[in-house]
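The chain below stands alone and is given in structure tokens; this is the form predicted alone.
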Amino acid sequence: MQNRIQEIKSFIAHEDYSLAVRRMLDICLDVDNSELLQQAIAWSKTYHQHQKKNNETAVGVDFHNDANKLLSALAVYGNSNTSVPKTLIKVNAISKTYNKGNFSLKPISTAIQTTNVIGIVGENGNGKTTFLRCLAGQLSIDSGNINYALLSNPDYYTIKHSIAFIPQRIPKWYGLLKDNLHFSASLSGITGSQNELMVDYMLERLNLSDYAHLNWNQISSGYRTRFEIARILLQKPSLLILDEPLANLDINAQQTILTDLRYIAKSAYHPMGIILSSQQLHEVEKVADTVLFIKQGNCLFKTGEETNVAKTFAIEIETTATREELIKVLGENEVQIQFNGGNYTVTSANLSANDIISKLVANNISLSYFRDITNSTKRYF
């Protein structure tokens, strides 16, 4: 807990708002205190109603009295609110292949557990769909065998009520946005002023609070995949699947949404795992516990297997200097370069990352852009 109330303080002190306060709301949560909860749900709105006046000035001191008043509440907590990951999900091996067409899920096998993100990476037409929907249970598969570890009697309800997916285009729903969500909290049992306060913490924690009394039709894409989310997660599933949630969003509101995935799912009010499948490969690389890579039906590429571990050195720069200049400072020995037209990637068995920016720099090439991608997917596009 005091790390976390750490955090917290670091966040203020740098003026980042944003992330304090929904750190904050989470927090509240954990310690399963609706008291403190509302308190939250005050002060994050406060913040909020201070971005859409004015941007520019500070918060202002209540805003950091209030702060330190639900900081002081919280440091009597011990550690007790820490979540403890449970496998969810054994896949042995699974296989897809479709009547119609030639495509083919290849043989696949991963485990998921709670608090852990998984990323599902790859370009369209690829199997990233293919693959989450059988972990859903919506499509039959082939060959090997899911084992939901956390259920008994693993049926199609029993599945569909513990597992979520979120598909790329989100159904239509009717009604205002707010009611959808009494609707969903009711369903998981939550009823009454409990039912009240999940669902204005949740509009908060999302961002969603100005867009409650709207419809399908009067917000944005980026909107409605933020609304479904909140509509799951006020469900309390085991396991939330989201297929390229990222694809609607700009890309604030993308890391914004990976962050939060990521806290949602180490949550100890309701730990969960989270699967989700991107093109935006490096921005899920920043938060997954575990990176698969699918291409031609085929997995790759997984986290932890020996058999991925780089035999390279690796990087990405855009620079003005040609390839000529490159090889000359780095030694046409040392490095292989391609060029994609926007990119050089240069790779090398001998000199590091940090090697080949130090020769660059000392020789004065300039660089507009630089990632080191020897443990990223990006080696396998």
Contents of the next structure:
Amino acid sequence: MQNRIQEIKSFIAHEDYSLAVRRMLDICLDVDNSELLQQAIAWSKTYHQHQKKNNETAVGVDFHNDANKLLSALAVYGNSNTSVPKTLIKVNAISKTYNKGNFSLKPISTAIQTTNVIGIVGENGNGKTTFLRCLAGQLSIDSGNINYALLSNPDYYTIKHSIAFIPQRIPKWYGLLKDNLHFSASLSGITGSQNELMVDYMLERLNLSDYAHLNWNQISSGYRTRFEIARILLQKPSLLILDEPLANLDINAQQTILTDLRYIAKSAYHPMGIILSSQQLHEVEKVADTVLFIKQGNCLFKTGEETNVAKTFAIEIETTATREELIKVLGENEVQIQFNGGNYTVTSANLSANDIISKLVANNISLSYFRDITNSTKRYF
Amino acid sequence: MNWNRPLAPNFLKKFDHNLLLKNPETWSARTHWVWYYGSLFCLLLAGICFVYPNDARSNSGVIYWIFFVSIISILALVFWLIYLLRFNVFKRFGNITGLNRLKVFGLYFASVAMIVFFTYIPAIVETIRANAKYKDEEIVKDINNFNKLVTQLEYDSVDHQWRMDTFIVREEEYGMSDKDKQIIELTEANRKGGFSISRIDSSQFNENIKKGDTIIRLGKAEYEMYSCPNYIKLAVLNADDYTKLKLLDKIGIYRTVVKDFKRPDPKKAREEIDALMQKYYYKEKDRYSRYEYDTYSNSQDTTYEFRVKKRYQIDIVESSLRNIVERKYRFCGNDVEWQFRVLFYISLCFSLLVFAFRHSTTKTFFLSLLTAVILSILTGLLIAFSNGSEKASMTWLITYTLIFFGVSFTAFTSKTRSIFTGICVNLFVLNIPFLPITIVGLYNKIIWDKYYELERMSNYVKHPLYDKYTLPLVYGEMFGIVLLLILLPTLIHKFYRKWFALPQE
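Follow the form predicted alone with the form predicted together with the partner chain, if you could.
Next comes the full complex, this chain leading.
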């Protein structure tokens, strides 16, 4: 707890107020104290109102005072609320072939624990959504099995009750957005004042309060994704499956959502497993504990498997230099260079990413972008 | 005014919000709003119907009102469905129990019933207005007075001769026994002049006793029946169905007026009857309804009966009284039972459709309806080509329901969600309330046919099975509802829960 409090203090000290507010809300939920959570929500609202009015990061003295009060109240809590990971589902060589069409998902095995974030990456039409829908119980599987470890003899209703699936194309909501959130919460057994509190919490946590009184047609597709996540989280699923959740989000929102998902997965209040598919490889790799790369229905890569340990170093760069200049600097026998029209991919058995960058900088090669992709699924694209 | 929910009081808004937080299934059915706005609309409609000029003596225009209000009801149903379809508690995999499902069905039923009830308002208002203006006993008293006054005033013109019939009660139902022949011969020998003798059986005899004004027994099995002249000029059926004071029949008029006739003061009698005529005289506005009025004006008929009718405007008065009686007793006795059935079955059928729609996919629901239509057509053709009877159609209906029931169980064993199973579950749900009444109907039909067959074979002797014929259909109706209410939270709940959650192929 002390570490988390220090983390928030650090965020406030460095004026990362948005992050501080979100973390404060998370901690107040984790300690399971309604009064503190209400105060944190009020504090968050104050911040958002202030942000809306001034459109700048400076906040008033009251904000700091309230933050200190909340942090003092949280200081009395120990570390008892940290969650212990439990296995949610074990996927054993599941495969799927559609009756119509010639696509087949080849056998894939994996396991998902609470607090885990698993990223599924791959090109379009290669089986990511099929795999996710099989996990969510939406599609039947042809072979293999899925063991839902936390459920004893579950039927599909129970499975779907505890596993939430957010499709890429989210079905339209009808009525007020806030009513939808209340409805989902109460349908999951969160009733009365607790319902109000949790909906307020979720709106503040995902910074959606300003849009809660609107309806579906009045918000952008990015906000629709966020509202859908809020709705699903209110149902407290054990496993959250998101199909391309970043597709409709801007670059900042992508980062925010991914960070939030990571925190939510590790929440002490309700730890859960999260599986998401995306084309945003680097963003997903940053937050995912495990990444699965699926190509033409086959799982080609899974982080953590010994067979997948990279044997060569790889770096992706964007530069104005030509291929010949790069080879001259790095040595013809040391590297292989591929160009995809925008970026160069430099692979080497001997030179690490740091060595390559050092050589390029030392030879005045201008770089506008570089990324070490040695352990990234990007290598397989 | 809040245009989202105009005229909504704060307490109802709070209630609505509380339902949202605590009872999502109740909240999503929107029954509280349907009943609130429905009640407001009923009050408004009732107010309009009260203000609208509507003479109780006129032909009722309630059918036009019903047509007009039916359109509003349909619009209200559509409006309710738009709100209802926004939130579906059954497809979110939330904490829904069997009793929740039953409750939601009840709420759908209550909502539809309220909307259908709109169409009853104009008729109810008409009835209230007619009852307020004309008391039950007043109508009967006026009719009796009218008939008595006409009889008094027309005393000299009426033929007071009683009609006589002679008949013997035969011993055998069919044919004529030697004993019957002897009686006829004896009777003819004892009577003067030629007259016909009717031979009747004991049941006809009992009927004649009821109809005959006086019956004299001549011998062991021979009777003379006397019929009183018809003194009833103004006859209004059912006017005394719900009153202590009864309408005088022709014998009643005979006894009170003719038997000990005292000539009335003609001026006073004429004034009294004029007052009654004025009270019930109503000239219809449209030409079609003014038939009686126009007939009096234009007809060349010079018979006594017509002249009496014209003199006392009997057809017009009778028509007015009939209109009043129709309005007053529209919701009494068998009529109210029939009216309730219309309301009940429309609400039930619509609720079942909405319930099935909310539980299945759109494709499955509409395919279920299509299947029902196709099965009906095919079965109809099959029955027609095989010279089948209503017994065959009832047997098919029962068979289909049992098949749907059997196939519905595959929801428990299937590994994928099959449209076929969904269709069977839907059709089972739609059929189940009507299964018991169909079985009762079929049983009755079988017994009835058997009775006829046995009766024919045993030379028309009444068979004991006859008494078992009428196993009341109402038991079947009631049991159908009970069966639905039992199966909804149990088996049907499980069928839908299992089937909808299954993965797709």
